[in-house]
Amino acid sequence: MRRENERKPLVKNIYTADPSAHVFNGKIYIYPSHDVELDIPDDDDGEQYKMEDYHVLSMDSLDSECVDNGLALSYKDVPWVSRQMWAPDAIYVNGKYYLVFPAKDKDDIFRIGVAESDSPTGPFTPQENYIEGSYSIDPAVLLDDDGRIYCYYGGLWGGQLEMWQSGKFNPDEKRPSGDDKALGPMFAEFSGDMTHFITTPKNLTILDEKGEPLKASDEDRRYFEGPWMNKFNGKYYLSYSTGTTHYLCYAVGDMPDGPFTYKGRIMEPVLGWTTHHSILQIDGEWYIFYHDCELSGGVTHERCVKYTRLDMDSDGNIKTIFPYDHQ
């Protein structure tokens, strides 16, 4: 039985995308970018998103009314940001929300912030730098069993992940092709204060059935971006996006850093150019949180958040989920 909610738009007094869920003290609070209307062209370096701030949503129940609690950051508190403030996630330690963020610097590159607070819904007071080391876009951050917090992220094309390919930022740095090994997430670790990374940054590997990287020609199951990470019975789920081929799928591991092996996936194209997501475990549950452009009927960067559950049996497969149907 789908819930009154479910694949609804959960809020319409703005544009949201990218959702990061989680449940803290029992409700449940929502991570999204925050869409503007802006009459431009799409492009390939993604242009048309010019997000400028952060707000944060919540729920008591999956039944309940979705809340708009307000600018929670905008880019202009953040010393280093020049502009497009997109995909976000969180995280509770040491007594305080995190939120953790990508935005561009004064250069025009792509790094990853962090600001806390004492409320998951914010304000948020960001740090005075970027995380030392870090690039690219779209950072999830899982808070490990063992208390160790790990950062993935990175994402092709405007995302920049491929113009770190030798070492330093190259904005003429040739992209993966054809057989070439395709390029996975980053991977590092943060410190417990959540102020630097204390391990090297490094790009994750995808296999595929038989052991063997992906390559960048499988565009229906090499990452592009929007990377989430959770655990399912002792195992690492990592989930993103294909990009292009605008499907989200899932691989799985032993170990936090990988190798992951591909499995399959778990949504089908939403309308819009792709999607963005976030699992995770509500009363026993599993439901996944993603968005769409059913709210701009179509605009690409007038997005809307929206949820529905997600059927894992006893061995942890994931059911393939097709958005617009009506079961």
Second form
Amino acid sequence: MRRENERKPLVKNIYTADPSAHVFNGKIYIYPSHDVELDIPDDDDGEQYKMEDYHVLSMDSLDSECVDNGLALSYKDVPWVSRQMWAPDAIYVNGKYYLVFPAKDKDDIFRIGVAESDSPTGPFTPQENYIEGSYSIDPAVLLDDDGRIYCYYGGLWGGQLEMWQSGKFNPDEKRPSGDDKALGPMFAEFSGDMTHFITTPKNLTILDEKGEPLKASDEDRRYFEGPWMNKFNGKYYLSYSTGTTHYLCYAVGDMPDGPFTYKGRIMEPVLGWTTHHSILQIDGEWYIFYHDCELSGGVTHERCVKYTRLDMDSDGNIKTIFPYDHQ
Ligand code: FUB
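Other form of same protein, the form predicted together with ligand FUB, not the form predicted alone:
Below is the entire complex, every chain and molecule, led by the chain shown above.
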């Protein structure tokens, strides 16, 4: 039985995407991108995603109304940001709520910044500068059982990940292709006070069933953007979007920094180009928060967040979701 608001837009007053969902103090908080209505053509650099601020959504329970808590952080209030506040995440640690977000700096390079608040809904006060050594997009933060804080991030194409392969920003860097090893998400450990990385960022590897790294041409399985990390039964479940082929997939590893072995598909394509999610356990059941473009009738940069149940078998395998089936 589906819940009343399952697979439906959670809010309709604004366009939202890239939902990072968490339970804080028994309540569900969703940290999405806030899409801007614009009449411009799509391009591969993502110029159509011109987001300027963040709003936090909240629900008392999965059956409750989803509330838009208003402006939580604007690009105008972040000294280092020029534009494009893309997919954020949040974490509660040290008695504070931290919003971790990507945006373009004054040189038009994507970086990752942090802002803090005493409330899960903000308003958030940003740190003066971006996290030193950070780049690209889509940060997802895991607070591990031992208190260590890991950040997974990075996205191809407009997310600029390929441009950092040499360790320095090079907009002309060749994209991995064909039999080249595919890029994975980036990984770094945050300091306990969320002000800097305490490890040098590294690119993670996703292996196929033979133990070989996935190839760049393997677009049905290779990483594109939108990483998410769940720890379950002592294993690290890395899930992500394949971008060009529009799947959400997952890979499992024994360590937070991998290697991860590809396991399968979590969700078939949704209406729209992008696909980006988070996975959360609530009352012993698993749920996936994701987006599509139903609310705008298919406009790729005018998206709406939704959730649905995710089924995992007793061996920890995730069952593929067909987002528009009617069962
Ligand atoms: O929302 C802007 C970008 O689109 C995100 O950073 C990607 O994950 C994709 O959803």
